[in-house]
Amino acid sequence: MKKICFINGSPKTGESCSLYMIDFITKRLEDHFKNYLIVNALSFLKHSNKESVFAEILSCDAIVVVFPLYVDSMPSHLLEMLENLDIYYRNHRINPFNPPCLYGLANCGFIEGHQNVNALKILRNYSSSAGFKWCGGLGLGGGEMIRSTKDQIPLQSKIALPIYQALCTLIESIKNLNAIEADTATLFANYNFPKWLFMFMANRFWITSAKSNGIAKKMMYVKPHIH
């Protein structure tokens, strides 16, 4: 039976879009992968026996790296983990003639899914350098909105349908251990939603969040370092 590993690159210790995406995918892969492993990249850095985790990751048929966009790249703790995984793989060469399939699933706060393009290119280059089998990536826009409105805007609703369809394409590729059928094996998707309304809701979110932490709206515009 095939085995799959999900690497959660989110720095959040609680709910996150990355964790929600992992949960969404695993439920639809239950009949194809009876064994699956979820590794939290942030917690992994404190793991006492990293080599045993690396060996388990590399025993999988597919590795799915799920992460939020950080300055056109991946969070630093995820980059550190992947660098160390590369070193371990080079030194041990576990099953070098049949390397794991590597997939990427990035989400960003911007509404446009294509904002993830550079981060997925970084992961693709990493895959090529490390010797994994690159099978493509998916970049989703509006990551925080996906997570925070999952009960109000289901993924199969008209608004979220492009995201749902892109996820289904990724899932089908993982099931068959194939590359995503798209140009450069990369897909991008976002809400079927006006950008101006998305921006309005995002601004309201930050104002409400600041207020709940005792910060008035005018304090958010303070520029203390400008003379």
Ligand SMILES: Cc1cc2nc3c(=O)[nH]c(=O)nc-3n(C[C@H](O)[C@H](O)[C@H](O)COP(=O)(O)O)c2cc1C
Contents of the next structure:
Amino acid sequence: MKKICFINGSPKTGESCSLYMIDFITKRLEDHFKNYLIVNALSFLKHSNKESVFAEILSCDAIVVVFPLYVDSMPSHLLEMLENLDIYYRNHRINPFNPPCLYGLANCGFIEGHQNVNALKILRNYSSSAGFKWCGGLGLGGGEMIRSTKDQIPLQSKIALPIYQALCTLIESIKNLNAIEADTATLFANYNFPKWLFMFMANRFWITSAKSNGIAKKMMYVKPHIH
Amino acid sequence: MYVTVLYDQSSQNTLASIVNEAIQRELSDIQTIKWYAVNKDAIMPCIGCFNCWIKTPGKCMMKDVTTAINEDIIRINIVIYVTPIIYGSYSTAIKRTLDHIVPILLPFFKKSKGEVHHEQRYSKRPNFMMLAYNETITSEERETFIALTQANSVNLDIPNPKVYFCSAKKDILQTIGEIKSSLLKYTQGGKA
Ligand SMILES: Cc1cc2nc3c(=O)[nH]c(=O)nc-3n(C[C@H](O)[C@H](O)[C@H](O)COP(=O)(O)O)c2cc1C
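Okay, that one was the form predicted alone. Can I see the form predicted together with the named molecule too?
And the full complex, kicking off with our chain again.
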């Protein structure tokens, strides 16, 4: 049976959209992969035996990099880890004729899934530089909303349907170790939700979160760098 | 005209030290220039806590060089990022400073060119210039990097950055020369 590794690029220690997605996918792959490896990219950087983790990752048939969009690309700690994995792979040509399949699953704060496009291109470029088999990616919009409304808006519900369908396509591709069937092997999806309502809810979310820390709305606008 | 230059000091890239030395030498006659030698291990990665929006607005909880960089960014005219280009991205060190740029934005959303983006905390923001170097830069990487810098400029509500690529030792001086004349033009344009 095949082996799969998820690289979790979210630095959050509690809940994250990335982890929620990993949970969702692993539950649906249980019958296809004998074991999973989930590597947290941020804690990995402090790992004392990085080489053994790399060897384990590279023994997998599929590697899925799941991450939040940071400033239109990958978070710096994920980039650092992947670059090190690339170097290790070059130096230890493990199974060069049958390289692992690489998939990307990015999520961003803004509602448009398409805003992940450059991050997924970076992952594609990474894949060809390192010599993995690029099988494409999925970019999800409204990540904070997906995570924070997961009990009210389950992924199978009407509002979340585009996300659910895109995830199913990704899961089918992973099961067969195939590239995602889509233009440039890349899919984008977000809630079926008007933008104005998204902005209204998100703005209210920030105000409520600040308030719970004792920060009034007016205080949120302070300019500490202007003395 | 005030210029801030961020260069990656922790990179093992074969061109890194030559580019870093050359740019410091060639731009040394600009009086109002400030240099940051960025070391990836001297900056903690962003942990996505959003405290810079909801707990200590405008400030990151971690104290490192990015606080000073952000103070500059909202005051000066031009930031030059001198970065190895890897897979079409900034290097880890330079990306780390960019991940910490979020406190200069507001959490609130607005629509910009049909897409959702953030409102700005500060009215003054600089222009960006990029010097992206590596001995091999594929055409995909080049294209990705340009698109990435343009997406960044939309999010920061600044003009599209000028991007200079350099993939050979022999081209370094010429590329830096181009950056310098572009800086001079900027001053003559009365924008300073
Ligand atoms: C430093 C930083 C930079 C971010 N940059 C972007 C961005 O450029 N575009 C965007 O849509 N969201 C951006 N976000 C929002 C995250 O992508 C979003 O919160 C995501 O859902 C987090 O995913 P996670 O829960 O898996 O960590 C940024 C967040 C942080 C902390």
